[in-house]
Amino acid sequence: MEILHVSAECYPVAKVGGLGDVVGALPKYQQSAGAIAKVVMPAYNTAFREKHSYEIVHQGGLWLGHDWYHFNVWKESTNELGFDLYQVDIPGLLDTPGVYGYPNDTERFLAFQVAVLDWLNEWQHQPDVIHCHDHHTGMIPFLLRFGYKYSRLKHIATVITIHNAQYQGQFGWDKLYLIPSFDLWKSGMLDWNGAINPLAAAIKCAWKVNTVSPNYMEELFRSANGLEGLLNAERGKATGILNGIDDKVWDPATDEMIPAKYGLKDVTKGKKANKEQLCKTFELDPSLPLFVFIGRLVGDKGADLLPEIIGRSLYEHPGELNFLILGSGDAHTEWRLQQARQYAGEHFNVFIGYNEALSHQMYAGADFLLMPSRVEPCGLNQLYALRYGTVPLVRVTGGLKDTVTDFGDPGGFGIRFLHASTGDVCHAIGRALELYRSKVKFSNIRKTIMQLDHSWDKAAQSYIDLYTSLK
């Protein structure tokens, strides 16, 4: 079976969030399971491209409305990622330093999808499955079914994975002319609430629809930023498959990014050494329990609550705990966190930005991970934390509900709370401090969570089973 993953992100080539981690790992594990998995993504102007060698496998050109663009498809030569990686280079559109956030994102990702399909049209064979990821690739299932130019590809099975339904890529009908010629009688397949909606089109046209955790799929049937009715109508082809993590990249016993490697037998000693180094760097007291937040500083993640959570917790538990934040996003939240350093003193620090190595060091050195998410389709951070013996404090939503059981319940190991509110999070922090003081129980939980299996092996096979069901 040959699978072509089409995505805007793929770690370590270009990553903004969990999408990049998934696309960087899932194909590798599918290869191990006996499938042929490939990835095609845009050729952004990133450090990865500069440091690796490529060969051109296709050259072409495309019309985007009234504008003509030349494009190249490059193949990474060393197979470093464990699967074939292709990148679509469209000068003037995709050769940007960043992935998203440009005024012409609609045009950029439309052109990317057209280039991918034009390239596929030249293949001597056809892949068995085209696996599309999020709205940036949502036009592909539609164009395969109804685009005149791609009629020879229409029998290829398509899957759309919704990593986050909050982002749908909508644009106005005034840009219809940008889309390659198709049967205009099928325009309704593009429409949702009066706009062209790539994610809605993908849900309508793909052979299967899945999300990145079973609970998130159930949540979307009730609340999906306006797509609830559509998803319920397409319920018969919808499913949830829980994400995994790359347990070779995320392994404290071999992780080159952390100061002190450790395993199950020396977890207490190893985490203590990493915590001491982390606290030294950020001027925190290593004798106190360390709570960390790692991620985008946006409303979906509950990051706007962090300044209040930190202030209230330090007031309720003076001199008893430390906080360390890593992330970037909303400018006002960034400013509030930086201001919080003035009243939090030696008990709080923040790093504004993205730093992959620091995130590994924080998972290794922290005692607790905060995830007060309003929306969390799967969540990978809590899985990384478990792997490193760090206890997650999570809101009961999406994949967090699927992966974390409260330590107060039979077999539990984490801390759960119901609402994304300062009060609920601070109450959870109080429970965490009680757990921390119970040294034997805390140590046993650390050893338990490090042994949980959240690798991609099971998830990769679940996807292969999903593809097989399309035959």
Ligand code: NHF
The other form holds:
Amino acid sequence: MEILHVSAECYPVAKVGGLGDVVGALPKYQQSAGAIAKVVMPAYNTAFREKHSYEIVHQGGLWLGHDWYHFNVWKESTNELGFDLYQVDIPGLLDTPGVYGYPNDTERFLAFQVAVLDWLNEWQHQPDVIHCHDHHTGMIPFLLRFGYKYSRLKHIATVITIHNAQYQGQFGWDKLYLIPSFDLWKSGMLDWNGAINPLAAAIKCAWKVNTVSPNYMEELFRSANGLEGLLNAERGKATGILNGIDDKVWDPATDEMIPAKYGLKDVTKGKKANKEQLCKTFELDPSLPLFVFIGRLVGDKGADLLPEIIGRSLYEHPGELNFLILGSGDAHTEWRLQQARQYAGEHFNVFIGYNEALSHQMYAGADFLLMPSRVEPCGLNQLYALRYGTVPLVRVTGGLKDTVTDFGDPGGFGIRFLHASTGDVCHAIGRALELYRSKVKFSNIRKTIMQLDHSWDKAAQSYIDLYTSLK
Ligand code: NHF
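Given the form predicted alone above, what does the protein look like in the form predicted in complex with 1,5-anhydro-D-fructose?
The complete assembly is shown below, putting the previous chain first.
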């Protein structure tokens, strides 16, 4: 079985969020499970591009409305990712330093998808399954089904994975002329609530629809930013498969990015050494429990609550805990956190930006991870935290509900709360402090969580089973 993943992100080539981690890991594990898995993505102008060599495997051209673009498909030569990586280079459109956020994103990703299909149309080597990820690749199932140019490819099964239904890529009907190669009477398949909606088109046209945790799929049936009616209509082909993590990149015993590596047997000692390093760098008190938040500082993740949570917790538990935050996003939240530094003195610090090595050090050195997410389709951070013996405090939503139990329940290990509110999070922090004080219980929980298996092995097989059911 041969699978081609089509995605806007793939770690380590280009990553904005969890989508990049998934597409950088899943194909490796699918290969280990006996399938052939490849990835095709845009060729952005990134550091990765500079450092690697490529061979051109295809050259073509496409019309985007009235504009003609040349494109090349490159194959990365060293194959160091553990799978074949193809990149679509469209000079003047895709060769941007960043992934998203450009005024012509609609045009950029439409051109990317058309280039992928034009290439596949002429390639001898066609996959059995095209696995699309999120709305940036959502036009592919539509074009494969209805694009008259692509009749050679119609037999290829398509799967769309929804990583976050908040983003659907809608654009106006005035841009219909940008979409090539289909009869206008099929345009109803593109429509949802009066706009062209690539995610809706994918849900309508893909052979299977899935999302990244079973509970998030249940939530989507109830409310999916306007797509719930459609998802319910397509219920028969919808499923949820829990993401895994790359347990080779995220391995506390071998992680090159953390100062003191620790094995599964020696949680406490290794944790202490990492925490001391981290607290030294960020001028925090290493004798206190350390709570961290890692990720995008946006409303979906509940990051706007952080300044208040920190202020209130430090007031309620003076001199009893530290906070450290890593991330970037909403400018106002960034500014409020930087301001909070002034009143929280030695008990709080923040690093605004993206810093991969620091994120590893924080999982390794922290005692608790905060995830007050309003929306969390799967969440990978809680899984990284578990692997590094850091206890997650999570809102019971999406994949967080599927992966974190509460230490108050028999056999439970994390801390769960109901609402993305300061009150709920602060209450959870109070419970965390109690747990921290019960030294033996806390240490046992750490040992337990480090041994949970969240690798991709299981999910990779579930995806292969899903593809097999399509034959
Ligand atoms: O884990 C990868 C990620 C999810 O919850 C995460 C999210 C975006 O919001 O599937 O995609």
